[in-house]
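A single chain comes next, written as structure tokens; it is the form predicted alone.
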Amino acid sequence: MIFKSLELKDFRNIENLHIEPGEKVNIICGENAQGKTNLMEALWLFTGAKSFRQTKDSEFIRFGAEKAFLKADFYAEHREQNAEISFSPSKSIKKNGIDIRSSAEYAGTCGGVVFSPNHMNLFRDGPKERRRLADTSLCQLYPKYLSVLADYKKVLEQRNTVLKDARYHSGLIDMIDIYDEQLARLGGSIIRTRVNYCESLNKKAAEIYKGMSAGREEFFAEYKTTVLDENEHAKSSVSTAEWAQIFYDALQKTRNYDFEHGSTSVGPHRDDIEVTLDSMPVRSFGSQGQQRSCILSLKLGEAKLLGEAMGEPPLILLDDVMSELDSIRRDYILNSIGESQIFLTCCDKELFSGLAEGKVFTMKKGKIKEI
């Protein structure tokens, strides 16, 4: 996906904005609270995804205005296209002049990957954030994966309810077998999909991290599933049916424990993605700069996989990514990422002094100017 032009009216703090970005790197520079992240958010909305800031639609409208309007001309799906998004306060979308009934119908038009400061929680918080990293990408790659996740969550909730209520109604115990079979079937599919994805992602991310660190550290990401013993490793050679059986067996082993605690203790809802540098867990031993570099490598690796699946490079949005990175890593981001169109925000002009080719814009009070 490549943006040719973008127009915003009454979006967030932006009253009126028009930008014609370059096809490669675009730097958006300015002090905090000037609208840089708002611009990135607007670009992201054209991928068909929800805001990466978990925003309500009504919050997009500039204070005092009645409607927010976004318009873009872009190249995607191997042709020139355009789209319009408006919030008044409900959301409406037009693609190539035709009304789109839902975001789901629009999704898939434009692929994109975003890094925001919130992603720094990937290692600070628990496994849930790391599972979300994989699932968000997998939903773009395989639309059916979302429905499998939803079905799994539903069965998991039903099993947990039975585990809690069986203390008071012993007749419910026999129902667990039914839920175990359903959970194992759905969970086996999820585990295999995640394992395969993480193996592919690790190859891409390790290559990127090697470039960013000039080969000084060895990156490795591995899917860790609770249905295996702690010293066992998940492998992509295991089939979906085999994972379903492994999961089912794990549910039998932990059944008494689950009844005692009223919840399901093993399965993809408890799994994790472990990232190491030189065999040391990044979440425990990595510096701020190392953690940021690892997250960037994962996100850029995600972009590589998405590009291969879609047949064209996805949009890459990097919001406030340059802080805490040394000059080698900054130079790699500016000049070595690849074929994608990139938008990158920063506060300090000195941070993009190594840019070899691209456009630089300044942003102040919601207004943008190329320099």
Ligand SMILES: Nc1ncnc2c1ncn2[C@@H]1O[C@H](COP(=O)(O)OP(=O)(O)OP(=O)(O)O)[C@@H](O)[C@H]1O
Second form
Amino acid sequence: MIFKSLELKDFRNIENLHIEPGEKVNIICGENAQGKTNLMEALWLFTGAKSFRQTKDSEFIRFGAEKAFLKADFYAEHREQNAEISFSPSKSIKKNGIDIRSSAEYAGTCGGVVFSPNHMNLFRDGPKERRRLADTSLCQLYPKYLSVLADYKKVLEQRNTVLKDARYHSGLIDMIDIYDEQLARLGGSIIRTRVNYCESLNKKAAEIYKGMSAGREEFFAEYKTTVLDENEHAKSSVSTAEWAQIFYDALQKTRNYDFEHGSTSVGPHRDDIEVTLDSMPVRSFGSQGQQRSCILSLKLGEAKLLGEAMGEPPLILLDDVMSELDSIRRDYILNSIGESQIFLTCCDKELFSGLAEGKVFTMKKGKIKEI
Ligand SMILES: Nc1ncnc2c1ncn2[C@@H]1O[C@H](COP(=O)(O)OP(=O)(O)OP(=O)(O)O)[C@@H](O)[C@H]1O
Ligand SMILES: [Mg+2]
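Just the form predicted alone so far, so send over the form predicted together with the ligand.
Everything in the complex follows now, all chains and molecules, and the chain you saw is the first one.
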């Protein structure tokens, strides 16, 4: 997707804004708390996803205003399009002048990848954040994946309720069989999708990491599933039905343990993505710079996969990440984004003094100026 123009009214601290971004690199410079991330958030909302800040819709409306309004002209799905999003405080979307009734109807219009300071904790946080990394991207690639995830969550909750309540109502024990079968079927599909995705992502990210670090270390990312033994590797040659069977067998093995603990100990809800550099887990052994470079490689790898799947380059938003990288890595990133339109925020425009082509904007108190 490529933004041609963006207009904002009463969105966060931005009262009125109109920009016509460049087709490649756009740098948004400004001091802290001026509205740079707010602008990134507004751009991101056009991908159809929720805010990467995980806030409520009502928080988008500028303090004292009644409605936040966003409008954009962009190139996506191989044609010129436009969309309007408003929050008053409930959200409504118009795509090419037509009201969109559900988020699902808008999904798939525009592809995008965002890297925000929250992602910096990817390796410090638990596996949930790493699963989310894959799931967010998979939901963009396969809109149906979201409903499989939701169904899985529902069955998992039901199974856990039975595991807890069966202590007091032994008649419930038989119901576990039904839930195991449903959970294994849905979980098998999730595991298969994630294993295959991680394998493709690894190929792209390893290539990017190699370029970024001048080949100093070997990057490797792998899906680690709890339905296999710890030293077993998840292979992409395993089919959905085979994963379902493996998961089902694992559920039988851990059933007594699960009854004791009142929760399900194996399955995609407990899985992880492990990243290693020269076979050492980045989570435990990576330096700050190595961790940051790994996350960036994963994100830019994700952009490449999304671009291939959608048949056009996705939007790339990099919020506040470049200032912490050395100039070799910064230049590599700017040169490896291919055809994507990219928006970068920073506090110091000197960081991009070597930028050959692109637009530079300054953001001050919610007002933007091209320089
Ligand atoms: N609904 C709102 N109405 C008015 N102001 C808001 C609203 N929501 C957030 N803000 C304000 O917007 C300001 C700018 O936020 P933003 O996160 O975009 O800053 P930034 O330029 O990215 O700064 P930093 O460099 O520190 O990341 C904050 O001071 C915040 O209080
Ligand atoms: Mg910010």
